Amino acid sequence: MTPLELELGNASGRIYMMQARKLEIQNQIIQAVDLVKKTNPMAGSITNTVTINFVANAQIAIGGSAAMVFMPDEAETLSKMGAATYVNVGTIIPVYDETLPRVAETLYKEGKPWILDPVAVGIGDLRERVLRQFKFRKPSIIRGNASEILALAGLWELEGGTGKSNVRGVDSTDSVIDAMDAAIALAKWTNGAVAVSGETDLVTDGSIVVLSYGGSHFMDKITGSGCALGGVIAIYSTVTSPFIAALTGTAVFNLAGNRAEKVSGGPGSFQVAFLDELYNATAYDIANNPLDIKEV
């Protein structure tokens, strides 16, 4: 066999392996979506006070059950009762200095999946102190925009992270691809998954990277689309692996966003249509939302 033939053979083998992996991922997504709709699992949420309603409605729309808390004792109890927990640090209040570390410790000891949304990481001492503590309580899934992922990796002193935060309030000033190395490092550290939201979304388990396409420009015009995504990922994490949960949530958001934009006249009607599309999305359609797989 000539070198060229060998190279072509290797390339063909890689393509086959990627196609097989894609089919495997799609089948796992279908199983996760169907199981959530069948079992109505509960994921508790400690989330941004601006977006509580949207997060809860999105969780319910995909077939899950929502419960929102912020007091330390209630949050600890819920973290034991629920199958997973979503922790969003978007609006930090003084009681969170006790609530968030206490919940993270409980989840870590219970071995239950939990999703961290490091909103506005780098803004304020309390937020930074809490997020530093989370490093060794290893969330199952981290979801954020590119600037948040870069800043969190930097805060945790991991490869690819930045020494300062480039978030503008809750908005990103970095591209998703810029955050890929940081996302991979975070996924490897936690032995979980990381979802980076942007124009094209990125999901990784540290060994492969998946790019998920779709969504809508209206998502930047409403409050809480990222928070709602974190809550939806938490629901899926009750029935499947961190990687598949993160990818399933990302895929259904991209699918629903794309469909909702086509029937919307602006941000207000988009938000209503988006919840409808989350509710109506089939497992097959979610699994077949466009994606690309890349080797790390």
Second form
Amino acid sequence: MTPLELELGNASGRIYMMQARKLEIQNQIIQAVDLVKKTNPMAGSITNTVTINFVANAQIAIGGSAAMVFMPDEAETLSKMGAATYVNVGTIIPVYDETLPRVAETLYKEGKPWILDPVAVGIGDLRERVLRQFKFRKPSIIRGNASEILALAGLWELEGGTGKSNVRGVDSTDSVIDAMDAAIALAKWTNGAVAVSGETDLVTDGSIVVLSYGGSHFMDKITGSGCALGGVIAIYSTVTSPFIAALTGTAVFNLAGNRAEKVSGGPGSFQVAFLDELYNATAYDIANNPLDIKEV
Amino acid sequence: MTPLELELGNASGRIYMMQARKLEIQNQIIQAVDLVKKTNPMAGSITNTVTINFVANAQIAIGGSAAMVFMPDEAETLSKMGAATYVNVGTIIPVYDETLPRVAETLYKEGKPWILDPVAVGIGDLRERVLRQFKFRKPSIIRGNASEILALAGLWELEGGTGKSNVRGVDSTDSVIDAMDAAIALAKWTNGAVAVSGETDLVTDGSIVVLSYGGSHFMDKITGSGCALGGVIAIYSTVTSPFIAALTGTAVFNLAGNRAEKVSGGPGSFQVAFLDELYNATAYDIANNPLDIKEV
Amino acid sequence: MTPLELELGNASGRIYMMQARKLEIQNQIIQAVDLVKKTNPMAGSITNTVTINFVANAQIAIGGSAAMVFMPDEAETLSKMGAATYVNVGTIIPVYDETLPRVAETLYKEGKPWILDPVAVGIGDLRERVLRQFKFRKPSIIRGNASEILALAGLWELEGGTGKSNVRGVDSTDSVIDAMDAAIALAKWTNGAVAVSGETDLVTDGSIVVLSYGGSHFMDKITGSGCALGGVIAIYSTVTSPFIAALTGTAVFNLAGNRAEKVSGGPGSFQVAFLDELYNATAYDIANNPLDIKEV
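Compare with the form predicted on its own: the form predicted in complex with a further copy of the same chain:
To see the whole picture, the full complex is given below, headed by that same chain.
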């Protein structure tokens, strides 16, 4: 073969491999979605009181079961009882000083998947101290907006992180692509997956990066679409790998958001339609929501 | 009369008595519903933060007034100020160690109706300790799913209870009929009423059992239909007996759930339609929601 | 000029002045609404867990950004980070003993606008103690129902206040006009503005009183319309004076409530439509929502 033919051969080989990988991912998504609908798995949550109802309803809508607690002993019981746990530090209360380290320790020892949502990292002592400790309890999946992912990587002194948090309250001031290196570094450190939420969403396991498309501008016009995604990923993580769980959750949110926007006249009706679409989304449609795969 | 005539006579007498009892119950339901709509009674709540908004909205929708607190002194004030109180242990926080015993003590001393929702009994120390104490503060109405009712009867060492909790987070793994003996034992002990929620709902005052039909499969696809029922029963208990209050709340939920399902495309739109139907349900329709009466 | 001509001249002069004042107010409303939509300002909240989700969604719907915390240090950070802060004492928890005085102190020192919602003043020790202290931290805007405004003025020993609270849980038992003197006294004391919510709403800066019309009977059939209004006023206060902020929030709520009622079949669909209408309301329509101005 001439060098050109060789190059073309490699390129087509790569394209073929990526297509094969995509098909494999899509099959895993279909399996995860169907398994959740069949088995109704429970994932406990320690989450904020702003969006706690929306998180529970989203988890139930996709076929899971929700339970939320605040006390240290109950969080430990729940983290052993559930097949996965969702930890969102949105609204800290004093007892979390004991609850959060204890639940992370339990999940780490039991080897159970857990999802961390590092909301508003950088605005308080307890929040920062706990998030710093979590570095060594290695959450299976980290989900956040770009600013949160950058700030967490910075707090953990990983590559791509920022020393100074750009988190403004609960909002991101950075773009998803800006957070790619930080996301990859976090995924490598935890040996898990990271989902960065934004206009286009990014999911990585540290070796490949998937961009997931869809959603709706209304997702920024309601509170809790990020938290609800974290809760839904926790449910999927009970039946599949962290990477596929993060991707499945992201895909169903992009699909449901896109569909809900078409029948919504504002953020109120969007939230209602979004829960309906989460419930009605089929495994096939979720797997076929547009995505792009890139090797790191 | 021949023995056969006697038997038929007894049977028809019994049928006649049951029909009379049913009419009496239906009249009491009509009175309770109308009285709430006319007088806008207030029932305070100490309830979980997952479904607290839905509880308040359901209480208001049927004509009541809602107020929620967490602090011991405020809970005491509210339990004296309100005509009934709803206590739901869904999400415990440390101050409940003082709040819950104090509010139960106050209600017991004042002889005011109170409704206990023993959510997720068995998952933590404080929760269990408090629920154990409640045995001697005799809640007027206990509302729960089958597993919760079985576990509470077990905790209180009553007939029909289970030593080991089958509660999985907030879900039931037992059927309503399995919990009938436990429900009757609890109602006899408290001299009040018990409502067991499931596909068919069971309400008992310890001497008769009523099965209430209707509802929707969507009631399991949202969070808080049980809590909201507890809150609504608390409102009705301000104007009628525990038994009629439990039955009226159960009937309006079955009616509204059934109607809401017909106009819903998923759990999001169901929740919206459900609140509308709670608001629009007439006393007559609530009283005529299908029910069966059995003597114990 | 004859005395009659003089009087007519004065009258027409007064009418002219009031019309000019109205036009000025309407222009300020238009500017405030547009500036919020353009700049997406953030207002942090320390608010109750019953309606916390609705508050956040209302703030986002009008173009603002929401963030809620409970811890003392986080509340301090947020009150410095945000351009205004919303403080609602609906559901007190023990840590508020430190959080609330600290956040009020910070806002007072920084000279930042903050909005106080004195929910259920009079039902507990911590609540009362904190609300008493707030007298000397002078909230920029106080929003409440008539009973709450009367009770707060009484607690602060201002003119028009009541020594005894008529607050029944979270409901008002007094009318808006009954609270006018108390509202004026509070506005004069704080050198800010007061918004009294009721069938007709009253907003005052201590020198003029504006009555704002519209809304819906459904606003009393859901929980949180008052809290959400407080949160929305906080957002507007980041870009305009306390008086215009209070009036803009009140006007958009009256407009959205009125429009939402027309497409609602009950309180569930009303709440959904209300958020849609908050989002869709134009600056022009908000400024032209009916209002009357009176000099004090």
